[in-house]
Structures are given as structure tokens and as C-alpha cells.
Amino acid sequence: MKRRDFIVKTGTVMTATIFLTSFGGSKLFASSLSDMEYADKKDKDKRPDPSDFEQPILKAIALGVNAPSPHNTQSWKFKILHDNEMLFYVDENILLPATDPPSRQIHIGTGCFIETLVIGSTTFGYDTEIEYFPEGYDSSSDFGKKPVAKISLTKREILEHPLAKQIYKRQTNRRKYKGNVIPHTEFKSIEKTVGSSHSKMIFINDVEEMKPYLDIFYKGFEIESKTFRTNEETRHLFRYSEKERVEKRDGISIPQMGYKGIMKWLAENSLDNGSKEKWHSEKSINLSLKSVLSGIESTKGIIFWKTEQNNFIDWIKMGRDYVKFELSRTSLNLYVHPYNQAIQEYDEMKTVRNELNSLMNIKNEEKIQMIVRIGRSSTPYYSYRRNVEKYLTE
């Protein structure tokens, strides 16, 4: 792909829907090729490039969205103000409605979004300056509309960000994890790389302690799947084949869940490209059930976080610190997997949300914003990001 410059105007919008359309026409969406061939993709080719671009907020921008995000939903979009400078929004048209009723899992993405690019942009030299809602933030009438950040970039002499040759290598792992529980050395390792940060980080990796734990999060799982609006957002946001991946660049899919070979191929037939009455089977249902109570007893250390508030800025703060922790973890080549189901705010989570807060001791405003699983295992299936090129709309 040859390097290009972008003549950015005041006002431009750049939303994460719209990106993928940007290669409309390129062999790489050609309908012609089969799976097989997309399989074929290196891994370099599922992320944007930043030595594409020119101009230093784009450059940003292609680092930021290998951030992760729930369900790999990507909802973000950025109105570009000069070359250094843009206005970062939740995409009001890629939330979750069904599981995550607030939007807060999504705010908390804005900021994994933002700890992203701002540790990345200090390898082309660049520092960061993040104001939060610039224009006020007070309900969800305001997603979409008014920004989360103002992000500005200045050149300096900077060194590069010891975490920042993580980002490509960072990758979520729901397979099961091997070997000997993670050891408090190895948190203290991580909790020292993270630094200082908004949320409070709690380790667990006794095997008896851990088990009531590791029962709620199943049964988080299993409310999760056996109510059909929120397994049917799930649905909706699984990609079926490596083609399918190819074009939408986002949500999730059954090589993301674990599955390879051969595994992948019958669980892929199985859903009969995403039927709404084989995704529901009870057969569907209860082998999804399996792969993840597999997972859950293979866990070898679980990590909290909670924060005193739970407001939009202890959302994004959360995203941030999140990502510290995403990319120190890397270093030691651990791998998580999110627990998040049960401290869902849906109706049915009620009860395993509450068992789960009492057996926290979790008081007055307090709120568990995060859950992981955390171990060593194979190399995961690699996900792709939507792309930042051409796309901008007036």
C-alpha cells in the first residue's frame, strides 16, 4: 500500500461503521475468494498500518483501535479538527443495548481507545493531551453527540513508551490455560509496570478461594445465553466465516472463542452461517456452555477492578488503567480472558450481580468494572480492526 497524504477538513467525521468501505473495491473484498484464501491474510494485513498516513492524528487513530473493546464492537468515531488535533465520540449507532444497558463497557472501550494511542504515539514522538468532555457529558442523549476527549498531539523529544512495542502483540485468549496458577510476583511485576492509576486492581489466586468466584462467572455465562435478547445481540455480532471477517473487521467469532482445525470448521457449519434458530438450540446453547465452563476451570488467577464512583469518567479512567495492565501482562506473555457477565446491569444479572458485590464487600458507590481470567496458553486467533483510510465524511 503506498503512503499517502490526507487533506483533513474542518469538521470531518470518521466513524468506525463507515471505515470498512473504504476498500469496497479491493481484491481484499473480492467475493471470489474463498476462505481458505482469507485465511491466508497475515495478521499485519488485519490492523491498519500507521505508516500509511501523513498526518500525526491519523497515525494516532491507526494505533488507537488495536485497543480493545467489548466484544470487539469498535464503537468509536472522531471528528478531525487540524493535523494534531480531534474530537473522540462514543459511536452512538455500535452499542449493546441488550447486555451493557448503561453503555458503561463502552465508555470503559473509549478508553482503552485513548491509553492505546497515547502510548502508541510516542514511537513516532509525539505527546499526548487528553481533555474529557469538552463540551459536558450528562446522559446518554449525549452519546454520539458531544465529544468523551478532546485529544491534541505536540512533537517533543520524548522517549518511546516502554509498553508501546506491546500493542500489536496484545491479543485477548479464550483458550484454556495451562501450567501453575500465576504467582503474587508476577502480579507485583505487572501491578509495577501499571503504575499509578484511578481503580484499585485485586488479585485472587487461590485455588479455594477462587472457586465461588469461578461459580458466578458461569453463571453469568449461562443467564448471558439462556435470555434471548442478549444472546441475540451476541448473535448479531458473530462473524461466521473468515470471509465474513475479512469484510466487517469487527465483533467476534468461533476462532476468537478458542476453536481451531478441525474445531473451528464443525463449529462454524454447525450455526449454519449465524441461523437464528440453531444459534438459540438448546444443543447450540449448552456446547458454547461446555467451551466456557472448560475455560473457567482452567483459570489460574482472577483480577478485579473496582473504583469508588461509578460515573462516565470512571468508565473511561477505568479503560485506561485497563489498558496499562493489558500491555504489562503482554510483556510476561500471560493472556486474560474477560469475566464481565456478572456485574452486567440487565435485570435477569440482578442476583448473581448481588452475590457477587456481597461477596466483595462491595459498599455504597463502589463498582466492579472489570473481571479477568489470567494465564498462559497457546497463541490466540489474531482479530482484526476496521480500517482508518478515506472515509471521511463533511
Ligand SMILES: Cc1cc2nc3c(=O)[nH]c(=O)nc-3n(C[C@H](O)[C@H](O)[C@H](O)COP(=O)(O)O)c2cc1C
Given for the second form:
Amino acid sequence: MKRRDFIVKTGTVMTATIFLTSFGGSKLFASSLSDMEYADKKDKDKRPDPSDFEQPILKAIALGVNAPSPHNTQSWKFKILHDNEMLFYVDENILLPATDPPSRQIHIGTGCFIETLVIGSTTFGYDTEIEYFPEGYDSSSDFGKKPVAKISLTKREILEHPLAKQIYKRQTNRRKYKGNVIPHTEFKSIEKTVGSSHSKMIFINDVEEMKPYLDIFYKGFEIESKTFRTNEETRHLFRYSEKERVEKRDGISIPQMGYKGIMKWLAENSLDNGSKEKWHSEKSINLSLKSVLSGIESTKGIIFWKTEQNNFIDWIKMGRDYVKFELSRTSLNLYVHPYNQAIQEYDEMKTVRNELNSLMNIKNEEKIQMIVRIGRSSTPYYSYRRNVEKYLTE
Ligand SMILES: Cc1cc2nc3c(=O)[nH]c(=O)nc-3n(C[C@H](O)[C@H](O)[C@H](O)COP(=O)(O)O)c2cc1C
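Next up, the form predicted together with this ligand in place of the form predicted on its own?
Then the entire complex follows, led off by the chain already shown.
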């Protein structure tokens, strides 16, 4: 079956342009999706609308893409098999070779997509089956060529997942955190909602105990900023104006870093649309480090995720755990800011990475997969996602 034949089953094969605007305004399904909350109604336009689609698999994609991904790369590619089924690939054209040489974080992002889709699909009565690596998956030459999963949907009498309503509300927040440290009782409550998981979550909230870790996070960030190659990668993923954010619908930016009002305006202007010279200047790097330091100093708790092995499957399952955590902490009005620099696998980071591993007594095949600071803050800038057809492949 050809792609456009199943995109809309009206008997008319629709053009891509019509597909883009199809069903705008007239909602095909009255479902509990409409109850899922946005922090701000105008943010709705930044994400695909599942009710624009008739086919369950497209509705599910429209929900899944709300997932977090490293640098908001959204490195996701879908081959639709039929109305209820697709193959899911990493998009090999959107990798982060400098900061993520093995593409570990990119694969965590695929797990994030899967879990968001699974939870989201319950809102319109679909249960999901995931078959990992249906064609095998051995090395980086399989990225984008072999699927990471086959995803199949089945209509069932199922309850909406209790975390589904948090999908649109979940946001990364890089602002300063306010108030008290997050108590163990809140962490336990998150752990309970997350339920069984593949990775182990480790929580630290003691101010003295957090200090050496915060120091490591800062050092990690400093290395990333002062290593030309890794800093250059971020420059390419940075979006320098709202116009560029609307057009590209991915990446990170000054408002996503937590700046607002006049500070946002000044910072964005100072970068001069991503001029290479300005970006790599000592002044820009120092300003960015200063802002990072004030965020780090406002940390109200740290969470680490550790897996026993460090294989492709661990990465995907880690992403699924991370989204359950993300939606759960959102339900408690908590925010997180990932600080993954210190665990990244490039040479310049080796000393800091080893320092962290020995502080955490990491053994053998174990790997710290994710690190976040956690706390409460004001609502941040809402990030974009690409339109559904942009992720589809033949
Ligand atoms: C695997 C993974 C790694 C990430 N690492 C970082 C990080 O080191 N620093 C950071 O500020 N954000 C990090 N993020 C957050 C993403 O940048 C964020 O999810 C993305 O920009 C989309 O924004 P949103 O989470 O608000 O929807 C990471 C996300 C994922 C899934």
C-alpha cells in the first residue's frame, strides 16, 4: 500500500500540501486528548495535533513526538506499514557525533519516543506492542537502516494511562530552582508512580553530598563549551530567533536556556544569528558558563540513572524509564534539567568522566546513562516539534 493511500482513506490520494492542512479545525475523534493540558494554550501550535489524523498510527506518532530528545534533535524516522503499525528508525542524518560518539543519547531519545507513544495511545483506546530490533541491530552501520522497533497498535477496552495528561505539560527547565531541597518523600512518590524499571534511579538531596557532583557537572559543561568540536555542534543545533524556531521546529535556543524578557533579547542579539566568531568568543562562553553555574548552584536534588550493561537495548529501555520519570515528576509540579556532559564518551571528557565514575563507584559494565538536577521554578519557554509528515520515510 502506498503511503498516501493510507494517510487518508477518502478514496482521494491527497497531496502533501493537503496532508499538511488536512482536517484543520474539524476534529475527527472526540477523545480525552482534548483534556491533555498545555501550560499555555498558544503552545498548542508548536506541536502536532493528533486529532488532525484518522489513522491510529499517525495519531500515535503525533503524541510520541512530544518526547524529550538530546538537543531536541528528534532523530526519529517512521516507515508506516499500515493503519496500526510502523517500523521506527533512528534518523541517521541527525546524530551528534561530537558530544555523543556512540549515539547512546540519540538511542535514549528513541526510548523516550516509544514510551510517550505507548502512554499517549491509551488516550484513544489503543494498546501498544513493541518488538525491539526486528531485523537485528549490531553496529552503527545499522543506524537508520534497520529499525530499532516495530510498533503495533491494537484497539482494546483499556484505561487511559494515569500519566497521559502530563505529556503536553512536561518540559525541561534550565532556570534557577527555588525553595527547599526536594525531600525523599517526593522522590519515593515519583519512584512509586514510575513502577518497575530497567535502570536504577539514585537520588541525592543532601547539600554537602551534592557538592562534588555539582562541581563535576560544571567541569563537564566547561569542557564541552571550550572544546571547539563539541561547542561547534551545539552552534549548529542552536536556533537564533523565533522565526528560525518556527521554521525548523527543533534544536535549542536562548529562551530554552531559561532567558526571558530583555535578557533574552540581549543574549539572542549578542549571538548575531550564530556567527561562528561570536559563538566561540571567550565572552559568549563565559556568559553561558555563568548562567550554567547559577543554575547548578540552585540545585534542589540530583538524580542519576544507572544500568548494569551498556548495550543498544539498555539505551532504549533507559529512555522509556526516563519518560515515565519525567511525566511523574511533572504531575508533582517538579522540573528537571539534564546535565549529561560528564558522562559523554569523547576523549576530552575522560578525566571528568572517570572522576564521576569513581565517586559513584561504578563497576564493570555499569554505565551512568542520565543525570538531572531537580527542583521547582517558573514555567519555561515551550519547545517545538516537527510536523508529522517530516518524520515519514518510504
Ligand atoms: C538523552 C537526553 C539527553 C539530554 N541531555 C541534556 C543535557 O545534557 N543538557 C540539557 O540542557 N538538556 C538535555 N536534554 C533535554 C533536551 O535538550 C530536551 O528534551 C529538548 O530540548 C526538548 O525540550 P523539552 O524537554 O522541554 O520538550 C536531554 C534529553 C535527552 C532525552
